[in-house]
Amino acid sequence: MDVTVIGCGYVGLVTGTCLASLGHTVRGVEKDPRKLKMLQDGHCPVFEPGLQELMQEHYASGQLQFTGNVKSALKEAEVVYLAVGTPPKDDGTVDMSFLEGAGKEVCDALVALNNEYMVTIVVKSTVPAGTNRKLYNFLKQQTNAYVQVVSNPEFLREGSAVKDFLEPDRIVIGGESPEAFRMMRRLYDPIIKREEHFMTMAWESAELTKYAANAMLAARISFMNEMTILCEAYGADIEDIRKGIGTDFRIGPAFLRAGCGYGGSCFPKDVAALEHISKAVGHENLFVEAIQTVNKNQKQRFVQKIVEKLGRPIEGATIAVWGLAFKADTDDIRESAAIDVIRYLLEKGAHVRATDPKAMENMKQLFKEQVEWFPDPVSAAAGADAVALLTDWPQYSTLPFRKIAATMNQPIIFDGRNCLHRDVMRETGFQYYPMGRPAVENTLRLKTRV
């Protein structure tokens, strides 16, 4: 099917390059310039796991092409998908102004085009309740063009997405039209493993299914992380308790690790959205409200601990941050609980180093020249009189640990990933404090000062 992206962000350029994979022609429509030569270079803007690799192999065949003009890519669409950014605005609502210009636009490429065959309209960012039957609307208001017009929200997970996207567990379209649900069919006939993993449903169910799925992963997250607080009163290990509740068959083991807060490009975006979307109807939403505030307060309590437990005064002392962003496997700082920490922390009068094997380049644009950065752990802790370590890229469980102790100040981690190994921790020497776990508390070997 020859298939049309505007917008090649994370979800664009993901969605994109699959459905070439599949066999699919895809055009990508991408108007910051900047970016737009770097795909037309064959080189992919973010890091994604195997995305770059999937992307020039199609570039090159052919299979996989990049424009910035919407008319000429929409000459022969058959399918037509809208992912462009949804972001929040400051009051935590959803900042529709580039869908509704993406909307407009293709609106009117249909119109000068006028081809007689119907075009499905594919709206792949996520929305407020309401916003595929306004789009349809408005497009049968502008054009006599034949089109049509579904709900399809991604389920993509950062360092995992291609694999998603490919292997899915369900895909969700909501819509009206019979033959728009049959069209979508068959450009996602080769994932469809079986059919009851393709759902078709109102676009309002569609729309707050993505929020719904966001929300509730993220409850679970702060459930686990609210449960920190007590395991640490009682003495208690979280990770006992996660494996203890997630092999219950009704709760199963994912997004139960507990850590310094949750971040990205979804999880808080939708939360907040689904609060305002539940206040447009006369709703006070408390599950949501608290959600968003547990998420806040223990970032708050990570740099507590880290005043508590530090043994000398904050302002003035050197924190290392290891992983700013969000999680590992990808570059992005989107609400990565990194920022929220070094930010407390400057607060307080801490000298800030910083490094990430992928994300430092990002985090470098936010705070410039108030943090030391770093290119990796081992040099950023040199000095240092405590680690605080906020993304749990799996190379930071096999570093030279007994040589980074000898460096520090103070050989202190803060671990808020809880992703080392607490025997290590105590063989090496460190004063260690994860989680909602036992600490691990040796004699602090103090260098002298010169």
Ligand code: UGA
The other form holds:
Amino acid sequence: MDVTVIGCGYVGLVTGTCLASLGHTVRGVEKDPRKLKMLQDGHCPVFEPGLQELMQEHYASGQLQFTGNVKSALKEAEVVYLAVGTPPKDDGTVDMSFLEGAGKEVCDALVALNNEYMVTIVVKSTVPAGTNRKLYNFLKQQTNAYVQVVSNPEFLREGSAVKDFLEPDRIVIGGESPEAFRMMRRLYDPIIKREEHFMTMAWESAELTKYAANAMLAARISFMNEMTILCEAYGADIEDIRKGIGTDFRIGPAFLRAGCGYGGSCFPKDVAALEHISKAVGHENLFVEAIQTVNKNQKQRFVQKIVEKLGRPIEGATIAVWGLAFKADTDDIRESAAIDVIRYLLEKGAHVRATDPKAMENMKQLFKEQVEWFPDPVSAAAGADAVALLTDWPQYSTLPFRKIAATMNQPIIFDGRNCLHRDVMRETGFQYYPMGRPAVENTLRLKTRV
Ligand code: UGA
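The form predicted in complex with the named molecule is what I need now, so please give it after the form predicted on its own.
Full assembly next; the chain just shown is listed first.
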């Protein structure tokens, strides 16, 4: 089928590239001239495993094209995705200006083209309930084009977005037109393994499904994070509790990992938006407020633990931060727990050194020379009074800990992601403080032994 994707950011690019890989002809529209040039030179502007290769393959074959011109991109289009950002405003409400701008441009192009066949507009962006209906009414008023609107929320995770797109748990389509539903069914046919995984519903239900999914996942994390307080107070282990409840099929094992708080471009934004969507209808949503409060507190609690267990004043102490990305396998630092933790440490007068395999350049823009930057965890830890581990990069669990302990001022690790092995910590002479798990309070002082 002929597909146009407006917005070649993260979601648009993954969607366009994957649809091209399914055999559709895809035109991506990008307004930012710098990004467009990169795309037209065959470079992928975002870091996402597997995306660059797939993009280059289909760009080279002509199945995937990029342009800055909406009208020319819409000429043949049967399906038009709107995949522009809906970032949060300062007050937590959703900034709809990009989506409104894209909707207006598509409308103008449809009027100018005056095509006779049906065009389905697919809203991929995460939008408050009622947005798709408004867009449909707007298009109906402004154009005689044969146009339908469907909501198609995305459930991609950064780091596994290509796989998530090509092997979805479910595809949710909101709308009112059986014809548009059939068009979407055809479009996604190669990746629909079971009929019940393709779901159609009202626009508003699809819009709220997206917020509900992210808020539910964030709630699970905040719940487990709140449990870490009890675990630490009673000497229990949150990892045992995770296994103990995750094996109950009614609960399931996913998104129960405790740590120093969730981040990213989605959970914080969508949970905050849900609070405002509730307020807009006069409802104070205590549940989503609690999810956010726990997440904020968890980062403060992590720093408080450093203050209490450091064994020296935090002011003037050197803390090595391992991991800056909001999670492993991405260079994205948006709402990363590392931002708040570094800020709190700096406020308390600590010297912060930082390292990350992918996200260092992005974090440098934020903290500049307030932080010392290191190419790897070993050099960041040398001479430090403690390590604060904030991203679950798998390579951090296999570092040469004995060597690291010997070069530190005092061998202490605060593990904000519970990703190191307690036995390894004990055997290599570390004081080890995970989240909601028993600490390792070593009496071994490796430094004096080497
Ligand atoms: C999230 C959702 O998982 C996707 O389904 C959704 O499509 C996407 O938001 C979106 O709305 O676009 P993403 O933000 O890429 O995806 O990242 P996640 O893998 O969900 O992780 C989010 C945060 O939760 C990370 O900071 C991660 O470290 C944290 N997390 C995750 C935990 O603290 N514990 C867990 O058990 C899982």
